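Take a look at this single chain, the form predicted alone, given in structure tokens.
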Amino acid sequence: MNPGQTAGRPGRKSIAAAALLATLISGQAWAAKREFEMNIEDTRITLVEKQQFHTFAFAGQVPGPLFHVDEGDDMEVKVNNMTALPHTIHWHGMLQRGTWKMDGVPDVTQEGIKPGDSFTYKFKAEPSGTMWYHCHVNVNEHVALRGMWGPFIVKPKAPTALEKRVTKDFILMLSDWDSKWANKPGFGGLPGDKFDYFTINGRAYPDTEPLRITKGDVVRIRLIGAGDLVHSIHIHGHAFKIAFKDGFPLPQPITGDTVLVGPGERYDLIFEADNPGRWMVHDHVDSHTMNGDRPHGGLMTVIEYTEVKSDDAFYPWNKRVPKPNFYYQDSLKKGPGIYTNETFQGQAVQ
């Protein structure tokens, strides 16, 4: 076992991570060895106040953890199946040179991983970009209405200049939810469903979290579409430029304050915080911003300066604790690993 590797099968709130072996390819390109354990658990997760959703979650957790890594880097990540069902996880947006096995394509590269059974997936980190990881098996209803994905962030061995001058950095993963599938795990995502619930990161307005921002940063927005639905994200106050495409840096960014993100699309904004105020960040297709059939909630959140007081009292966030880390953007200003999050975590169903 490499250092910080634990014996057997990690705990529900743990994974095993080994990730700092570098190995020297020649005297100017290196990789590292990224060694990584995870499960797939039955669990209990709140989309919004009483609105549950049982899930197959990554290490227990809806988002399931960042990987963030090297571009380059060797991965090696075990996968150990706690759930009832069979599972696999796809790399979205690796290309999987000469490692088309570990694509995670049931009766295409692999079985599915059975019940009780582990599976350990190799393949070299890249491209570069905003990426993430999901279930392949029944998509349908495992990634559409279980929660099984996650952020995988590969960092560029020659960034631009524009995200060069990043300062703030979050992932925001939207997903809708149609609530009658909420306790029934093995059914749903049928045609004609009606998602009735929409999410950031795994959570429905109000019970999102702001994304707090001081003037003078530059900040960066990593879209991801986890869900069925496309989702037409509109920011106020403020111009952004798109500048990735599925984690491809654009020639030439596009200006504007709306875009629309489909099932499995990636968009990078990136703007200057030069206007202090509350600014909210909404999906435009407006029944999207629902909780069940009441208003003023679902795929909604919002931009906060810390030069503005936020004690208004008929501001939701006036009072709450902040949820930490919530879009991983403290995360992602440490080096490379697996992050888990408590915030995150759901209840163990057994």
Given for the second form:
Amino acid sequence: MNPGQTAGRPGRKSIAAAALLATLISGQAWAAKREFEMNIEDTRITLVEKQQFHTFAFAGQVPGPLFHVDEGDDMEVKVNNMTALPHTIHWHGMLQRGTWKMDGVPDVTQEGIKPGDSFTYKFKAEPSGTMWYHCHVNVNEHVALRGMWGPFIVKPKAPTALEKRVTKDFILMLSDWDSKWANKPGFGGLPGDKFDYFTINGRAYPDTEPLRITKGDVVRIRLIGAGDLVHSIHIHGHAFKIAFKDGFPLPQPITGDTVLVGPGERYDLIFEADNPGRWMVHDHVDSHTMNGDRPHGGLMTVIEYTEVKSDDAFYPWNKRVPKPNFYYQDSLKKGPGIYTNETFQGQAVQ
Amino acid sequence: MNPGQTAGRPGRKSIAAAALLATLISGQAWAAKREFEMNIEDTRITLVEKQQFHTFAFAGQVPGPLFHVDEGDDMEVKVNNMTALPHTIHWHGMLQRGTWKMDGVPDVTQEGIKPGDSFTYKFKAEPSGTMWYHCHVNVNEHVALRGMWGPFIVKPKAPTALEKRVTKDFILMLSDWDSKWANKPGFGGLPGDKFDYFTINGRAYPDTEPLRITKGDVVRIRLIGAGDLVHSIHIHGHAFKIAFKDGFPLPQPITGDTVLVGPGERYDLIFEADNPGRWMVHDHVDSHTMNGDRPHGGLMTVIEYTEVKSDDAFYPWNKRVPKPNFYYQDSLKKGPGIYTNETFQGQAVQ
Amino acid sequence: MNPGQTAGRPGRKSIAAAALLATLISGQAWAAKREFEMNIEDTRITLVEKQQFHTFAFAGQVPGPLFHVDEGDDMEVKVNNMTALPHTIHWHGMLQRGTWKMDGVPDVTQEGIKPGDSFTYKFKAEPSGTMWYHCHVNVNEHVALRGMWGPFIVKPKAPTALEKRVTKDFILMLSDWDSKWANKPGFGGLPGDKFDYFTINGRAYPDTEPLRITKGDVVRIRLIGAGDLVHSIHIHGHAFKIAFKDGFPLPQPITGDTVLVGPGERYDLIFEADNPGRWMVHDHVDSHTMNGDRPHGGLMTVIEYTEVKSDDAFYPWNKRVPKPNFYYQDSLKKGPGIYTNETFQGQAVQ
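If the structure you just shared is the form predicted alone, then what does the corresponding form predicted together with another copy of the chain look like?
Every chain and every other molecule in the complex is listed next, the one we just looked at coming first.
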């Protein structure tokens, strides 16, 4: 979205806000002020063509808008609760030094934001790295089943040598859904519930998008465990370096082809694009590659090298026009800002 | 308890034993002899006010007594089985060099201790670190559902520079419970069972206790995976160093804000208390923050800085008088010894 | 099997192939050519005496034959699909540099191999380490429930100092089974299914085999997560070094007594055999030590030191004649080759 706009579903009164960039002096260094206004809205999203889920969507989209800011920036995010249930936002990974009342935990740091009410979160963006945000009210439902999460990337003042080399940067938020509660907002997320849909950025294969890269690229995959289950992510055709955990660089990167991602954890994988082909990226928990009771779906996508034609008759994506920015890769290139994304917009629930 | 006493429920015949400290020369160094006698008793504990569980409790408490001993100490623990089912004790992490018959595995290193029988475990406390003990008979029931576990901390002869700086030391044992089998001792713990209660040191939020710290503290959180499920523990407001795994120092600590703890694993997290506030500590597996079908409970607690008042009207713990020693922090300060804890005592089952 | 033979169930027409060793010059170095022909066959295996599972077994065995080859070897594996459903083979961990069409993913790198059809996989064995292979069609059923996996070990050209010291080398493939779908090939592996059998190399305790070692050995345990669940493997009486992940040496090995193994992951543990005794090796997920609803089974085995007699009356394995090569330890000693194993042969399904 453009600066000066508010994030919400176009055409609704909820749309009215701001991603204004101002600069001000903070200590010795310049820190930008990032202002944003965001509605939480009853929204319906559709997985693999037919399975609908009622969500409480940030700015009407799942995942929520990307916050891509510089380390040390001053955040000011006004949240308007347009739903019928209380919510908060926890900025997962933010240290909130001196601002614990901005940590977004209901009954501990603040009261839940009541339906119709607003709350403005003010805090400094630190530390740097792959962070995220999510509601902290009844997380078993609001996070696990209602899509209340989005990516929050803080650009480091002092990037590592390895990350400086990155040419393609992708964000993959991993989630699990339970169709039993799909259309019962305010309910669900009980112990023993079975999850039957599994998504990357809110979409299940074959509705995910290819990760398009070119030989010579240095690729960064930012995995965010946004759901309720542990995922074992395997990338074909490459060995990657596990370079960052929870935003922090590992003292020495660990090499592998599979990484276990727990709820709340983030792993940044970095690898050289040196092997043109068509390569699966998927959860090796086999039952997470399902769409309901149909196999070969769920938490899967494909790395496509631009050098390789996608025209094999057997390839389901052989005529696909990739949707732009599905992994926020274009937004990340644009530099700091707060980015909504048409691709993730759901349908208003009246 | 005082030296010379036995650990069991006060007022029962089972109470009769000893935590005598003797010293004797072992090789070149002095090693203390730690003697203890402990009953295993049918005991009822109550979670979140109303959910009762029948346990086979060590010394009538869940978790069991803390063993806090020096590396190299000679342990001698007499166990009296007062229940109607066989048991053993496995000292998880102890190397048992030259004493494999003391490893406590039924049918492999010993016969199960029959009802009414006793067995004395004799072994050297090595290596150092965060260890634990648990029954090894029918672990799917006795460990997963009957509270048969306790902490075992071995003080190192040569502590690391980082751990020397610790000023507050907390033990958090993580467990899962299934109310379906709560009052059917001898049964339960089947594949596919659903766990519906989730505890820290045998209590579910809001019955857990705050972790009270002060700015300037160096805090150590000893996580012990004592249950059946993987937990993804997130601490708000701080980045921690994962300093030890299974009692051993990592060659280079890894920094993060969330750590995946598998059954049997231990992780020692160390961080600087530099950010006064009220901070959540919880499992990021959302469905583990439930008490049965009620949200906002289970595997959660709060770090409270002493600098911050707890009087917000919305804060459920605003008038709470913390129970002492819930995280064994006071016992750990007292130095080596074997410590029972009134807080963890259950109710005798006749 | 001998070179010149084909891998399949003896006495069936499917038996006809080759593990020929040829050598050819590849760049500056000599690389062997490893040719093999392997059927996929409807096969019945039996767990703990009575629970049968219909599998689609590689060469009629579960796990499949061991591929033990040198780094850089040229692989040529012809696969004949004798079952009624399509299959592929994905060589998990192989980089497939320049050979992405050999990666074995249906609808992405090739069409599924139809019933009655064959496909020949040609690729270079790189990188080195503990790898594995499995079907990639409907993995929720074919991998999770039908035994379509086997070990693939690539000997490094430049072994690490630590692995050079290894004297006993064991492969343990970890899997989970669901008896509900045992005899319904073509079905099963749905979200929410409960797994009720848990195996090491396709056998559940007490049908697993002891790991026989001798004081002075340097022991390598290669754990392969071949199933659908996360396993938390605990070894008694020893601290091990986690030396390799997914075939790659860790920059600095991590010491522990328990390791979390996710689906698809591999961990190579190395330890000194310095503590004669009888020591459990088991999953610390308590419910994974079950055989159906019977406790004390599943994912367990015992390390037996040869110095220690196994004649205790209470020890279930006191009169056991170990089956050779259950952990592929004898095959691994023989050097590069492709090894079938009578022990793992199932029963033909007509």
